[in-house]
Amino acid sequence: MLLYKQKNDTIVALSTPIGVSAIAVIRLSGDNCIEIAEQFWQGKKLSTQVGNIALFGKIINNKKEIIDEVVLTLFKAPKSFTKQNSVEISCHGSAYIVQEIIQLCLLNGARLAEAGEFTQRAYLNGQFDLAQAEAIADLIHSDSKSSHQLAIAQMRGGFSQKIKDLRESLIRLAALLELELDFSEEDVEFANREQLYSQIIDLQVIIKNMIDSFVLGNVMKNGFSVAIIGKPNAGKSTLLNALLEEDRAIVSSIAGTTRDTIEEIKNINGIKCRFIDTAGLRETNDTIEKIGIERTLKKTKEAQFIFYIFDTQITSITELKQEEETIKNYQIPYLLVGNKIDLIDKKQLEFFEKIDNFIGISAHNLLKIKELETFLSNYIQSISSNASQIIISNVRHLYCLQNALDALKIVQNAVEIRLATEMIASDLRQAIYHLGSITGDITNEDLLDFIFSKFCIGK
């Protein structure tokens, strides 16, 4: 593959969005990038400069015309992101200027970078491991405090080090088993089976905790989904508008106004929350409304939390308890949200407040909306406090950890039934392989191309 084999030629790409900023940054990386830049650079001679220096000068085309006045930042290997000689040209954000400078780079020997090629070169040159490289993509796309913090933590290498420690533990065990195979004729047991069994159990617990953390990691990365469900005219759309502080959903006294789901995002205390307004739950002969209710049920099953909203004016305690039994069937955490409490008397409200898992609001008058947000924020934080120290959010990592865990379960069973050493060693090598594929200690060309193809051009 091109990305893997040609890692020393000079590549060029725009690293900033075109047309949205006063300044654009064009990156070059590769053995000849300094010589290429000097062909159209007018300023201090680049080849005689020390690395990590910013220089002011001009970009000149083949006709000796000034294209732009720029700041050129020079990095010399290995002190650069890619660990290669690198040049970053900060020019004005004009699409014409950017096109002219990139064209000059190409005419003088560079080629256009492919998606993620700068980050891939950094990985191939040992700047960081594969898991840390993937964290860069997560950092670029982070859109909340939680997703940003998660990406930063993974970039720092805590997760990678944990995986490497686990893998080294398995390698030591495998080495003892391999030693037994070398001395099979002597019938020597270098790996005590009781100790081996105990270590395999301990490693399974660690990996299982990391797998379990994916639920929280996915929330931090992609957001926490909350389905707002209830009967028609309970105030679902009004609640969505209140949470968003804008008129996003149509509100009407006509039952069945919402025919489809509406999803909107709000950042609450650094966590991205996806609120899903749904069609009212009721029996109906309206074909379109039936489709909306079917979608409501589907979205509710996919949600991570439920706000069940009901009208406190017309809902009795007995009815509410019956409805609550239906909600419990979803097996999803929920909160009973009593709406229109401004329209009932204090005695009625006191009856509802005796129910566990209840908050009363007035979506129309924005009464207790902040308390509702605080409840949700506290709930998400409680999930965080129960999570393991290492939190994963990458589906590929989850897949690899699950495969490693499955392999260790097979090893456990093999030890229990006293299978031959070569069988135990084979399964242990599978676990080592799957852990190594997370950090890139074991990888292949196709995997690298797949991972880095998801990056932006210029990253």
Given for the second form:
There are 2 protein chains.
Amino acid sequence: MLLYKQKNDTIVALSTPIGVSAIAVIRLSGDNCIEIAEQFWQGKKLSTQVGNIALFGKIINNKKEIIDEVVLTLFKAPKSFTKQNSVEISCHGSAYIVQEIIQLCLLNGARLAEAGEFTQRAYLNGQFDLAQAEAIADLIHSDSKSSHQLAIAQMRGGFSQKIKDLRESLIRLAALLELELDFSEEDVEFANREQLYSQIIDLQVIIKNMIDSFVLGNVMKNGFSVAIIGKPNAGKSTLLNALLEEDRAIVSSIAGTTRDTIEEIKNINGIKCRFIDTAGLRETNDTIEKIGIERTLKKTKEAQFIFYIFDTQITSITELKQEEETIKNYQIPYLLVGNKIDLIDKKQLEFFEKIDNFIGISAHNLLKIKELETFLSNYIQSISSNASQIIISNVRHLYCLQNALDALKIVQNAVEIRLATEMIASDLRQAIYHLGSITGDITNEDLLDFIFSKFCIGK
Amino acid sequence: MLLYKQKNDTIVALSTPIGVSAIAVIRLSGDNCIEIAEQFWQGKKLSTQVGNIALFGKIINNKKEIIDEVVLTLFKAPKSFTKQNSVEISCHGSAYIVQEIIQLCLLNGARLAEAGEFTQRAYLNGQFDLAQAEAIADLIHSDSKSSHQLAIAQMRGGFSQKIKDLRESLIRLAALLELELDFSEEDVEFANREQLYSQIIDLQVIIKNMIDSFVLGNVMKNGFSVAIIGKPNAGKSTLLNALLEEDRAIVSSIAGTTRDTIEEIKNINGIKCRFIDTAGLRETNDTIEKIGIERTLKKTKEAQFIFYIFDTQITSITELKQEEETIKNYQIPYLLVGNKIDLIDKKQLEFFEKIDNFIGISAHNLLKIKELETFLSNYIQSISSNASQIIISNVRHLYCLQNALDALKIVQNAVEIRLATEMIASDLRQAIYHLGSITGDITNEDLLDFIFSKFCIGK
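Cool, the form predicted on its own is there; where's the form predicted in complex with another copy of the chain?
Below is the entire complex, every chain and molecule, led by the chain shown above.
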């Protein structure tokens, strides 16, 4: 049920990045786009062509001056991205030419497309649902294997199907309750309360698993942050360098990090890991250093994992246990990373190895660094152990699912205390509404504008 | 006559700028490009399709994972830009996806294209000649109406045709001379020396006009620079602001200008005019100011025109005449711009107006600024009065034309002093060679590499 009015006027935008290049692509979509293009096109007549055809020709302005020689690709409704007539003009990648061609489109009746407007039309014309449309934006912004896989899976519609199945189960339950309301005089129960109760519980488990998958989905989409903390000279910076050593090429500094904490990104098994090198933690009266340590504490609190690095040469097991208590205060998963193990004897190392959460390394000699990565990779995988096969990564979807879950809890409670059918049905409709708004089966203009405004122009 | 070996292996490159965007286009060209694309393409079978067709489908990697949903456009030899089989993959504009698809192309037998390699193949396969190929690079870099028009005209082949006509005239003359050599025993003159002489003179005039057009061509392509000089407080900066006033939006500062001279660009009648605001000229003992004035002198010497601005309130005709003598030393065309004419009486103004090269303005009150622009625009047009209809803008072409002209002068001289037919024919062949190297009828590998290396990757 679409509340949003479909638009058929012709929109135009540059769909490739701005810059001097071999090719730039200008995209038009709308009922009249072929007639509009015909006004400045010199080549085979467009209106008599079949769709999906690429034609060579010229773009000429009102003064019959040649603007460019281009390839124009014609897509005829409904066989196009937007399911409207569409034209793609592949011209030479000069800012001047692009500007002239867009001007010609505007002069002949097109208007500039807003961000995401092509995808919005595709959605409104039933090319895909809302969750799939959102996946396209994620796909364009994907910058690692994991974020790409998530987006592709969501775009392919697996998630949408799961949500639609859930919603249909609820609609079926609601229908039975509605039936009871129709026959309310006769006091019959079409929906067996025991069965209803167990179904509501089952559906909550499924939704709960989806919600739980957000932690993993978020990591896959936005990366995983690891704070490296420890006393001064424990080897924090050396560890950071050791972690980045093997693959310097794909390392990049994040702009805007505070001067006293350094962030570097490393791709581990397709997941962006953000390592934060922090100031050394110690008691100090130095004002500047105190600020540094405060920032370290702040950064650490925002991290998703802590590497606590210590010098195995000078740290006793008792001291380590004390320090571990402090780390626990962060309430963030952590690993105790014993550095400089090449400088202590085997016996000493064995003592450390009895501790849970311990890995011994030599940051300086690149000893056991791979183990550290494998540990991290396994940890990230383990986040998903409770998650459903469907992984969600979109905050809007999380919010809708939580609302649906809350509504179902109320339904559960209503059934438990045997509330009137009317009340149960009403809460059930709430849950149905929230699930429907994920895929856009229920939606409103504001929501659509919000979603599509985050797209690139030209998409 | 191509000396360069044609290549048929498959090359691949991103043809759109790098950046997050709706669309990125990856281009493949080569005998096997369709077979290569078939390896990672899921959609209609490519090898059985006709050319110029746009197909929707999926890109899948070796693990059968979906990389993207794309539109693939097929061009079949010889109906493609390179005249080879070509494939254009229009994918989502994510750096990750682009990288994955290019990797798949490389894995399946393509190699990365070098800069300009697609255009080089188009040239080698006779799609266009060398001058036309060079025009494509100019077209991509065009950033004003005039530079765009030049590039389009050259790409359309008018210039090439003119050069070919010239070259054919020379070849015809040379053929007659060669005939004489074949019959040298018999001492006949197939080429009437009078006629030969006058034809050589005519051809020199045509080439000379083309060479002269370079001044205009260079202005059209690279812009026209005007130095604004004058005494302190004459109103130089006010004039610059007045010139830019009307169209602030398309004004941009040029990076890297020295701190003491300011350059601003204004598009006047489609030509990029670069106005240089300079330090005030006066006798000074201040070291810093001296440096500023030296820079002003240097910048002024590099300019193509001078606006000498002076305050009409405080400058007598005699003083102005003296100052004009100094300006003449630059040997650059100039205009005397009298400022603050709203503050002097009519009589005084009439005296100034009797001077050639004078325009009176009020920079502060935007009086007669349009006249100044019209003057400049007319001046630029006038550069072309002696030029041929063909305007050249490429330094390589200028160099070839000058060489051809030099060779023709030697021919002329040889005819004058009635040198042996053999000598005349040899010099004529030199001229033919130089003209031929403009369009690529005569060429070598080094030259081609040099020309195409200046192209974008993917073109």
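Rigid core here is just the name for the largest C-alpha set that superposes within 1.5 Å across the two forms. Residue numbers count along the first chain shown, from 1. The model shown is predicted, which means the values in this text are computed figures rather than measured ones.
Core-aligned CA deviation for Phe214 between the two forms: less than 2 Å. Relative to the superposed core, Ile140 undergoes a Cα shift smaller than 2 Å between the two forms.
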